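Below you'll find only one chain, the form predicted alone, shown as structure tokens.
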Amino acid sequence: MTEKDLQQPGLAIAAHGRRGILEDSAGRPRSYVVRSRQLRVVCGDRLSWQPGQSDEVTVVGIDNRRNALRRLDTGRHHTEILAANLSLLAVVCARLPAPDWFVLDRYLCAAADMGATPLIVVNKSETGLPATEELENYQRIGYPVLQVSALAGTGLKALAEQFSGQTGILVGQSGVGKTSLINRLVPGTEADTASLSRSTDEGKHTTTASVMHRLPGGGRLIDAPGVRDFLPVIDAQDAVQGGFPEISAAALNCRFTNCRHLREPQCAVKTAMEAGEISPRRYESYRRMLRQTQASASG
């Protein structure tokens, strides 16, 4: 029997450094250690593992990722993968702290680039809604907008239903209540996270271990502390336009097929914006993101 014959499939449900927990094909959790330091496991990864000499199994490979949520590690000047194989990206905002709509657009752009379903979640709805004209515009474009309150408990059933059959993650600005929502969606989340962290012998790092939770009504929710306040990486100009469906639709009528919608003549996107069919703020968001992508590529 070869080494490959001993390998079995698994799903990473907790990850911290070289250790974590995977779920085997029977749904049982198993503590693992990564064989090679070159393997960087994150929650959501599909793994290949083989039995070890103790109860701890050894991860020997990571299957090709369908997608990956990445952030820029500014301290090391490279990108860091936070989670993999996501099908739902839920962007949380609230009236307070005041939304940075340009940041929200970047998250939505990341969802499109990953092929994940986007969802806008307005938390703290008991305190009022942020800039309803912006929310109405997102809905006109086609983005689903869900109003919830982690404090009052309203909208939580509808939010849980959005995760049914999905592997999702909550992202958004700091202070919008992502942790509170996770605690309401998954009872006992804090205890589960601490237990999973202890089982990886990384108990002192319970706040940095990424954990995938099963939702009571089905679906999975990844809690990765690194996504609590970050900007996702968008590194391709085509991905920027793909993250603005109203701009992509108008671009079909541009004179030039490679129009970037900046200074080109007979640009249907700029015409639509001037006619009020495209939000000037969203257009400016597109321009900012495109320039940032161009600057990163040239740098």
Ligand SMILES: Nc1nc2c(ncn2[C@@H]2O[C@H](COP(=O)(O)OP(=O)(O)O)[C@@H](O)[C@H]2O)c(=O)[nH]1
Given for the second form:
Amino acid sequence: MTEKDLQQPGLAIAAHGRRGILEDSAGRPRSYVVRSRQLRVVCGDRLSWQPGQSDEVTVVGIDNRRNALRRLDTGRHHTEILAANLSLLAVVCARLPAPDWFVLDRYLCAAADMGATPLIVVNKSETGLPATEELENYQRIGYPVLQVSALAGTGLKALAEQFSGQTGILVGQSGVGKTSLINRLVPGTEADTASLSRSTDEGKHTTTASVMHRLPGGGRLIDAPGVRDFLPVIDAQDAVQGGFPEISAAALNCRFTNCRHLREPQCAVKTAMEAGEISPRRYESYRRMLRQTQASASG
Ligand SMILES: Nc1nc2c(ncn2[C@@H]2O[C@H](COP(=O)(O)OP(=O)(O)O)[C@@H](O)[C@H]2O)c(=O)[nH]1
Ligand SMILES: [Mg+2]
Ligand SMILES: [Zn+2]
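The form predicted together with this ligand, contrasted with the form predicted alone above:
Everything in the complex follows now, all chains and molecules, and the chain you saw is the first one.
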């Protein structure tokens, strides 16, 4: 038998520095360690592993990622991968804290860029809704919008259904109720996260474990405490337009196929905005994101 023969497939369901938990092909959780400096495992990674001397197995490879959710580090020089192989990105907002629609648009761009299904979740709906004209506009564009309340317990079944068969994550501004929703969707969550942090603590890591939960209804939900409020990286101009389906649709009629809808003549996007078909607020968001993309590409 060669080394290769011993390799088995697994799915990273918890990641904390060089250690974590993977699910083997029989669905059994196993503690793993990563010895190679070249490998950085995140939740959602498909892995190859080998049995070790103890119960702990060794990760020897990470399969190519279908996609990755990335954020800028605080110095804005590097990007950090938070989770991999996501099929659903649920962006949570609420009446309070008041939505920063630009942040929401940025998450929607990240979803499009990753090829993940976007979902807008309006939490705290028992206290009222944030600007309904914005929500209606998102619906008109084609985004699903789901009203829920972690407090009152409404809409949670519908939310769980959206996760069924998916690997999803809840993102959004701090204070919108992501933790509250996770606790509602996955009973016993807090205990799980705490015990993992204990069992994998090597004494010097300050990072918090990210965990993938199985939902009772069949889906999977990645929870990465402390990094749920990040701003995702959008680094290509194409990715920006992908997050604005209404702009992409109108762009088919622009005079220039490479029109960026800024100052180009005979721009159908501008025309559609003047006709009230594209929200000026969304257009401004598009321009702002395009500018930031250019700034990060040149600096
Ligand atoms: N009224 C109301 N408050 C909520 C609801 N969900 C969460 N909260 C409150 O909003 C605050 C922030 O919630 P949290 O889950 O920590 O938000 P996170 O920062 O997005 O994880 C807490 O005080 C929660 O009790 C809800 O559905 N309705
Ligand atoms: Mg939280
Ligand atoms: Zn144009």
